[in-house]
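Encoded as structure tokens, the following chain is the form predicted on its own, with no partner shown.
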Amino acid sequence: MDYFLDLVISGLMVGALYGIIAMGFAMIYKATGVVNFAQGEVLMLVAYIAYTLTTLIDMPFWLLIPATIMIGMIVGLIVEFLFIRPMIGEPVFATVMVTIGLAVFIRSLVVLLWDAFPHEFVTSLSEQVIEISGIRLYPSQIVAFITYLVLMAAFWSFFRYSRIGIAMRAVANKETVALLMGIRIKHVYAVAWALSSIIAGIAGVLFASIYDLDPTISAMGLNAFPAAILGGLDSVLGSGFGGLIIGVVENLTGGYLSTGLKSVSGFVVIILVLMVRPYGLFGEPEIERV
């Protein structure tokens, strides 16, 4: 029973990171109707820039997070302005291909500017293990889970009470109609990409503080993608919750079956769920009048 509980708790900790990244996927999709396949690479780029700051400046963790938010916002706005804004009005497939090309470009840029070797991401967080009711966790894991809860609450408020949140849904549904309603599409795109990059950057810094930093961190984007599909690509909060499910499933699979099956277990779950609910657990079915 203790082994099962350990697997579930550690799965929730990893799932919190998956959930944060998945919220970034859903944020872009909710605003633009596009799946951003460069999410993992944006995560990696922001994490490397934050790592550079920590090596140049002895920055405490409480200051590193606001710095990461600023870095993520700037990266997101640059990406949106240079690569995404020119694609407004173009077919969705073309924009998706741009994000794939962007992923390759960022991955190569990181290796060129830094290197392909692992680096220890040193923060001011203590390395001493904290034991809570017999469960042993690192402070960075606890911070990651608390951050996940804070982001879930923040985005629930954002989409419930802000006008920009409603505008994002309108733009994703139909750009032309949104324009006729007076919605500034460019503004919505910029906000969505900035928020998505901020989310990705926070997840990257948290992941690097728990493990190490190297270019393979970009694979976190692919690992978190099943969470976004499971929760529903048009549901930011649902995608965040899906991360917890995927994290627990992966850990239980690796613990009881095989570590080789761990990485594919999340995709097996979404296949089973999509056979019943093609729009995800919390997504909204698309209804068309004919």
The other form holds:
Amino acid sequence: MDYFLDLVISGLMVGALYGIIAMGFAMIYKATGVVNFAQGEVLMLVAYIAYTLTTLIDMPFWLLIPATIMIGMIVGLIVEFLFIRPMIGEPVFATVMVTIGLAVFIRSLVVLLWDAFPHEFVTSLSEQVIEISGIRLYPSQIVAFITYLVLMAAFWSFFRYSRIGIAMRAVANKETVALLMGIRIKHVYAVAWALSSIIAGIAGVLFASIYDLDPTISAMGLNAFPAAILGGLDSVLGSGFGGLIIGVVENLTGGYLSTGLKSVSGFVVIILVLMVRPYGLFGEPEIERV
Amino acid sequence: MRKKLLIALAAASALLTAPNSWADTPGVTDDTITLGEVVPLTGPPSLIGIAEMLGSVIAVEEVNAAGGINGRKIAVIREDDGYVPSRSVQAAIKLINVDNVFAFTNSSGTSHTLAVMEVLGEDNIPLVNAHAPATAQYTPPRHNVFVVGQSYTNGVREMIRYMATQKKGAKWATVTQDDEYGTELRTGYDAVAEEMGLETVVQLKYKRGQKDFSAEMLRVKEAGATAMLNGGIISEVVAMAKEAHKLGLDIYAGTLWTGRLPIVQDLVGEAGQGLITVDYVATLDEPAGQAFVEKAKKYLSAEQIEKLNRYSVSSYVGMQLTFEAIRNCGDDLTRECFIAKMEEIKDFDTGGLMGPVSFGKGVRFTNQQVRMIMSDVANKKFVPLTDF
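Can you now output the form predicted in complex with its partner chain? The one shown was the form predicted on its own.
Everything in the complex follows now, all chains and molecules, and the chain you saw is the first one.
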């Protein structure tokens, strides 16, 4: 039983990171209908900028998070303004291709500006293991899980109560009608990209503080993608929850079946779920009258 | 008189047009010998590639400062392959056809080198590889390829043998990569496990590039393992050690030579205290290594000195062997002569940077003696436990 619990808890810890990244995917998809294939690379870029900041300024962790939010917001707005805004009105497929190009560009930029070596992402969080009821965790893992819960709650409130959140839901529901109702679509797009980059940046910083920082961190984007599909690409909270499921499934597969099947198990789960619910666990079905 | 003049003219003309065999040798001129290198200078493995390049820079600067070899200076043209095999091949073709290099020194990864070897073989261009000593590079031996080092399989075999004698009755676990590198490690472990009758409680494979090892380490813990082959390369070695530390797993762990790169020690922190590594290259902390660093300071910047590691040392030794064969060919340097002189290298003294190095007739692998090294994280040192 202890073994099972250990697998589940450690799965939840890594799943929380998947969930945060998946929320970023869903945020952009919900508002713009675009799957952002540069999500992992944005995560990497923000994490590297935050890393540089920590090497220049001795910054406590509570200050690192707001700093990451600022960096993420700026990166998101720049990306949206330079690469995405010119694509408004173009086919979604073309915009998706732009995000693929953006991913390659950011990967090269990071290696050019920094390097390709692994770096220790030193934060003020203790390295001492904490034991809670026999479960041993690093403080950074606990912080990552708490951050996940805070983000889930924050986005639930955002979409339910804030004007911009409701505007986003309106745009996602029917862009033309939202436009006629006076919603400024460009602003909604910019906010979606900024929020998505903020989420990605937070995930990047948390991930780097638990493991280490090197350009392969961008692969986390791809690892988290099944979570977004599982939860429903148009459901931010559902995608976040999907992360936990993928994390636990991967760990149980590795713990009981084969460690070699860990990374495949998430994809097997989404195939099975999509066969029953093609729009994901929490996604909304698109119904067309014919 | 006229007859004497004709004879003198004929003799002069014969001398001028005499076919110096080196004159037809690519990359060799009156005053320069041009070598080529394909190394990963960008991408994650550049940590290794840059160090490797710096070792070669030190060797070349040193030999040129001493007047070159037999009156010729050494020039090296380096190409970055970004650790992509197709780019390794492109770079090698460019070095052969455009730059006309005499021979290749150093290399990129295992599969990259194997691909380049196919290109070199067509023209019998020599390669001295002191970087990635994979079995397939010297089995079967190729006429033009000389491999300096020890195979991953033998390295693991020797390390597990050492660890098993240090910790008798241990229950063993292995966590290795699901590729060719992992296969070599598992082959070494399996051989010594059978030979010594080791009790293996769990053997796991992981996906290349994996970051989270929680499930793997929990399985190792659940199986009751007390000793482990950590089959990671850099980040994986760190991640496994940290996860084991987190779980409170008191395990005697060993890994291959990448585990003793300074960056691994920095990243792993106290979780890596006591980690055993096997290597055939001296540490930079011991006298031979210190002398190497002092030499490097003459030719490299402070920033470059920071990037030196064991791959700089192995690369430097590889260059010394290359220079020795060139030197022994004298003025008449050809590729065939070079290969013959490489074959003749016997008990080459590396000044303590490695054990003695030997090739032989049909022998293309030096089969270096290995030693065990312990990571002393607290003092930021690597402590040799055995000699070469």
